[in-house]
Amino acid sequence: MVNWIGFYTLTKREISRFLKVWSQTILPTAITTLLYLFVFGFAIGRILPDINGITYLEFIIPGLLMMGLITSTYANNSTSIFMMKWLNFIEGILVSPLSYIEMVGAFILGGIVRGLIIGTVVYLISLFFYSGSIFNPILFISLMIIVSLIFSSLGLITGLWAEDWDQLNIWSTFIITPLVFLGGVFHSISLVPESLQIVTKMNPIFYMVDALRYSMLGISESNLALGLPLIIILAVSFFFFTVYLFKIGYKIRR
């Protein structure tokens, strides 16, 4: 049976943690998005040609939403679990009457809530720049939840692996950020050389950005029949791998 009280308590703790410091966890993404829209979309975008029948400003909005979603959910859980290890607070979670799936699920649900808040904030900001129409609302919401699950899980994995602050930032700086910027956030795949198109198509974040762009604007540059199953497989794989790491006590049991 599910320990609903324990699951709710840990989830509430994770949500309260980032809401109490909203000026550090929510506000920076809102300001960054606004600056990107002004500089890249409004200023530079006015002199760029339309992409698949839509303006450059509209084209980058789904990418900016996905970028905020990815970075915030990853940072949320990687920091949370690392601080628990750093302060020796993780032991209290491990001895609680929660299953490993419930533990991981609570952490990830907290990350998903932050991701949905970030997504909502970015979307509301984008309303100042485009009509706000969403081509497929169900797909739009589903993608935000699934992608939040992926990077919440990846954040937990990184937080478990990291032994100091430098290691905690390695993945974000050298892997996730480059993949995000090369994943079609600011450019159409048709505008890059063919060799770079091949590299882009090997980037899973490209399919996440493109799927979200389709859900919002109704245009796609990839094969959604390939991209959507890939996103779901990544979500399931990362989740159960995270549960496995908790189960074996990877770097959290001495």
Contents of the next structure:
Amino acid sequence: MVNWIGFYTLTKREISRFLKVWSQTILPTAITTLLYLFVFGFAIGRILPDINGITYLEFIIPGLLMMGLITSTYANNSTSIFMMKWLNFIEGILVSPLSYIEMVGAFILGGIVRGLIIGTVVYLISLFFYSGSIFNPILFISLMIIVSLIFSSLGLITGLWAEDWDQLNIWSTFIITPLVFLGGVFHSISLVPESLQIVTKMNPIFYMVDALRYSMLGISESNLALGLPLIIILAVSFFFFTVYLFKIGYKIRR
Amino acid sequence: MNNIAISIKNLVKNYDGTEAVNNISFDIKQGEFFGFLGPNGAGKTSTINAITGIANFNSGKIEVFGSDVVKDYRKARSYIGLSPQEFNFDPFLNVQQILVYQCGYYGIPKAICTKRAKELMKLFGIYEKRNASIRALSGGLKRRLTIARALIHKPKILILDEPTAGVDVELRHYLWDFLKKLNKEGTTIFLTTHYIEEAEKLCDRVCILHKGKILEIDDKKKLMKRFAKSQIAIELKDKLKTIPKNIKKYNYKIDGNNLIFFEDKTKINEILNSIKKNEIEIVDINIESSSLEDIFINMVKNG
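Hand over the structure of the form predicted together with its partner chain; the form predicted alone is what we had up.
Below is the entire complex, every chain and molecule, led by the chain shown above.
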């Protein structure tokens, strides 16, 4: 039987944690997005040619939304679980009758809620710069949820793995950020040399950015028939791998 | 329901090749006040961690009221309330939230959790601090909160890992009275402590653990009877020049005017008669029985 109250309590704890420190968890993404939109989109973007019939400013809005969502959901869960481990208060959860799937589900739902808040904030900011029309709203929301799930899970995995703050930052600095920047947030794949296009197509974040761009603007540079299943497979795999790590007590049970 | 609260069979727990718990087995009956004693590094906390799900273990089997702590971990964990040795509070929550959230993890509705949290905070004298952050609490208040948190879901088994470490005498006595009452009301209590006096006062049965192995496990009174040694000190008016023959058969030593016998206190009449027969004048008699602490120290020294 599902421990719904326990699941709800842990989810609530996760959400109230990041809302309590909103100036560190929500505000920075909003300011960064505003700066990117102003500098790259508004100032530099004016002199750049349209891409597939849309302005450069509009082109980068879905990318910026995806970038904010990925970095914040990843940071949310990696920090949350790492602090729980670091300060040992994860024991309060380990001794409780929450199942491992409920534990992971609650952490991830907390991450998804943060992702959706970030997505909404970035979208609202972008309204200063474009009409705000969304080509496929269902796909738009579904993608925000699924990508948040992927990076919430990845955050949990690296938070479990990391033994100090330096290790925690390795993933975000050397893997997540480069993949995000090379995933087509600021540029069209057609603008890079062919060799780099092949590398870009091996980057799963490219498909996420491109699918979101399609859901918002109706244009796409990737094969969505390949990208969307890939995103779903990643989400399911990461989720169950995280549950497995909790089950074996990877670096959380002594 | 099984009347064995906790059953441990052949538990082995290694840390990086070091055996912290070395093939131990014991049962704790429902309603028992069980003392788990041992010096630092004996394996007490490792055993508790294995029971509660904080640590994995290498081999063996642990059941809580018949539920396996690995296969049926949710049921097993629902029976237990743990008060750990180290404080491990969520720094994002205040005192009341710590209790209410912990209660929620056990699937109990918020209204009930809030009511229980208030009752426990009043019981442990932390109600005034209900909105305070953990940083604002003294060590004693944190200890009270730890125990209150362990009790928030009304567990059938309360596991206390060094509950009185670092608390003042007043709180220690308050906790002793509280735990005795709780045990009388039916809660099974598993206590680890460095204060052997605490175990002597509270426990029905004790287990002495050393280097991951059980040295002794028995009813406290039986254990004390089996291992207790008495010391009968008789102060004499004059120092003895020679030891009378009928006294030589006892295990004794002379310390100035004192004649000290290391014999069971039931032999006191026999010893006094032997002295009287030699017309030796007695000034004072002092009998000391060894405490659980003496027994513990001896066992650990020899173990």
